[in-house]
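The chain below stands alone and is given in structure tokens; this is the form predicted alone.
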Amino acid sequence: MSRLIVTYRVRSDAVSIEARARDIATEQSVEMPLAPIDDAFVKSEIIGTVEGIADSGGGAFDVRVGLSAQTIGGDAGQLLNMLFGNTSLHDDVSLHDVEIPAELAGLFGGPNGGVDALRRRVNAQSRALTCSALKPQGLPPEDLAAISGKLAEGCIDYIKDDHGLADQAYSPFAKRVRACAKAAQNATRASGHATRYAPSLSGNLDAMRLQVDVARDAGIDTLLIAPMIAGWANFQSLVRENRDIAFMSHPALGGAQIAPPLLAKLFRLLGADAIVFPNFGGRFGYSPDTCRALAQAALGDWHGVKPALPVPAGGMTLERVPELLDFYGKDVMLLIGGSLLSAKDRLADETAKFTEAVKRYSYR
């Protein structure tokens, strides 16, 4: 099997960067001095190699390190370990990109359904999709269900749990999911528009498996998960065990020493059908260039892996819909949460304005 080419962005000076690059390659592969290693296989295949160094400006360099794909073994947790490893403990290094060889991409497989499956679920083949979130945490299931019903009444495509909703005493998972699913399904029958509700998975793998069963029994085929919190190996298992379910990934904990576009690429590799991320101009500091790169990482041709749908979020408003569709085009799911929820009694009407604005938009 060939090698992963991992790019680390390193703060350094020009005099020191070559030695620093060699140290990173060693630390990310064998984590020991090279002199005592005399095994031919380890020396030829396992020890990391410096594949290139480029000055990225501002006292930073992009160091490309080759790591053996055999060290991954097809395990998502081990992929995370090899990419981050001990180097993640150094504050002068961040994970910037990785080139995944085709055979390793094939082992992981990517999304079960991808963009096309998400479109089929809501009968929308030629336009952007719409989404909102159930907030705030702390509400009882019946109040969250009322919000779910109003959003579905406004013909939203997807309703996701806020990622803070888990299995708390004030809103137990099973009770909340059944209530919110029923409210969305009732509104769907009344309006004729297919709205999908995606509850948030949490806890250990056994707990999440039980939650999947609860969701499936409630007629749910779309789920939200935060892979960095749930664990990459757990996420990988859930995707492989539930081929008929679509998974939306949440970026919580994803800002620590990793380039955002790479996170989108890796979540897609592990099986995310839709990738939520902070949009530019919202509550977070992502730039338009970063968001464009995120969308490209989710959607671009890549070793036959199905594309995932980018889901820009975080402080979005109805007024920005044309701007965002100009920017992203039709292959996007726009997520407006707090701005819609601020409408309170007018939530269904404001949601309808949002969904109609997306339907009326003329794509270039």
Second form
Protein chains: 2
Amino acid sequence: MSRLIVTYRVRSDAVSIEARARDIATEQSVEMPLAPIDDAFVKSEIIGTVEGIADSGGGAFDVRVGLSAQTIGGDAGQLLNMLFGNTSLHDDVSLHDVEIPAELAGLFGGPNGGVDALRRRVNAQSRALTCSALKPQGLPPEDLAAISGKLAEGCIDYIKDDHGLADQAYSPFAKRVRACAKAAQNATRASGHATRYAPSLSGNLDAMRLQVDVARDAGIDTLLIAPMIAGWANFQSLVRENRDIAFMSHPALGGAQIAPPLLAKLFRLLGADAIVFPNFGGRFGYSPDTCRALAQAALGDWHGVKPALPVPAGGMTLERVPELLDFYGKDVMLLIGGSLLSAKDRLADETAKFTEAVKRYSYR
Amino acid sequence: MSRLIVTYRVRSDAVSIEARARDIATEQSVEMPLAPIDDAFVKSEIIGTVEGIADSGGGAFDVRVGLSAQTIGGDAGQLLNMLFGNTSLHDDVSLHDVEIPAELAGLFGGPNGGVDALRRRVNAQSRALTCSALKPQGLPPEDLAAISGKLAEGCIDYIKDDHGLADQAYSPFAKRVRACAKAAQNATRASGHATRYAPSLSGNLDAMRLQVDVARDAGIDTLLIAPMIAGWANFQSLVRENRDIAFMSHPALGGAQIAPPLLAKLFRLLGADAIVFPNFGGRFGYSPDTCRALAQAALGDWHGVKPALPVPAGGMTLERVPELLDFYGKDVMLLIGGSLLSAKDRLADETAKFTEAVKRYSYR
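What would the structure be for the form predicted in complex with a further copy of the same chain, given that what you showed me was the form predicted alone?
Up next: the whole complex, starting with the chain shown before.
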């Protein structure tokens, strides 16, 4: 099996960067002095190799390190461990990019359905998709269900749980999810639009599997998961065990040390069909360039892995719909949460304005 | 249930910090504009509250935010989500400290055995403990087993897997663990010292449970886990399901945005009996102050949670043993990995020098 090429962005001066690059290559592979190693296989295959160093400007360098794909052992958690386990503990390094061999792409497999599956669910082949969020956490199931119904009445495509909704005593998962699914389904029958509700999974793998069962029983075929919290290996398992379910990934706990486009690419690799991320000009500091690169990482050709749909979010407003569609084109799911919810009694109408604006837009 | 008080360290100017603090409190709780919220419970309990702002020097402020313990829902993953889910995506914020109510400490429970259990295993009540690591990854089981045997021959207390050892084709978990356990046990019979071997868990929860079974079958009672990779909820489950096993936590993927002493404190809360971390003066940038605070977070009185043993590591050498024991005292497990392995054929002797130095030291 061939090698992964991992790019680390390192704040360093020019004098120190070569030694630093070698240190990172060692840290992310054998993690010991090289002198005492005499095993031929370890020497030729396992020891990390410095493949290149480039000045990336602003006092930082991009260090390319080659790692053996055999060290991954086919496990998503171990992939993350090999990419950034110990090196994440250095505050002057970020994980910038990864090129993986085709075998690894095939092994992890990517989304079960990807963009097409999300489009088919809501019968929307040639426009952007729409999404909103159930919140705030703390509301009882019936109040969240009421919001779910109003969003569906306004013909939203996807309703996702706020990622803070878990299995809390004041709003237990099963009760909440059944109520929210039913409210959306009832409104959907009235509206004629196939709105989907995507609850958020939490807890250990056992708990998440039970939640998948509850969701299936409630007629749900789309789920939200935060892989950095759930564990990558658990996420990968759920994707493999539920080929007919679409998974939206949430970036919670993604941190600032893994480049957002790379995190999106890796979530896609593990099986995210849609990738939620903080859009530029909202509550987070991502730039338009970062968001463009992220959308490309989600959608671009990549070892035959199906494309995932970018879902810009985080303080978006109705007024920005044309600007965002100009920017992202039709292969996007726009997520407006709090700004719609601020309409309160007019929530269904405000949602309809959002979904109409997305339908009316002239896609190139 | 009462509230968690979470301290975020925020790079900010004095003019902006109040608004920024309110934004963080909102982001980590209801994650939406406050105006449309009229539910009395959400308003009084769930919305995050700014409890204080203090200038921490160097252009940063410590913002104390109160969060409802009810939002945690008793789940370790959700604890991490509530503490730092979305706010981790800001590159100018770190998670600095958390005060938790006694109920939460009781709910998560801390280590099964803690420091005492680790001491009892190796019959060492009144001195520091010793540890080394099996590496490099890439070696076949028999070569790792040979190292394991030599370390045990030198009367090391604990042998941990390098956290890069997973379930790779060239060294499958079951075969490797059986071989390394047997080698250590054989040497232990000869040496008379009760050396323990702690293999590293990886994969999803199912895989880790199978690995625990394999380890138990091989007579193992101590395991290594990297909670940031394994998933906090999985880690907590394994701790609860295996009350007689001691868990060492590895900081892989801990990143630089969660203060190391806090990460140690949280690993202790979830059940780590021993906490591996990068020592000052080694390959990582932690300061002596950080390491002292970390040891205190592992060992200090805290809601009746058992103390966990700090395990400084990462480029340590035999020469530093007296210095490190002066610094940490007897409640520490010193981990020397690569530096011992560099002795190659003299590995057992070099290990004996290490373990003798730790035994000979005059503890106050």
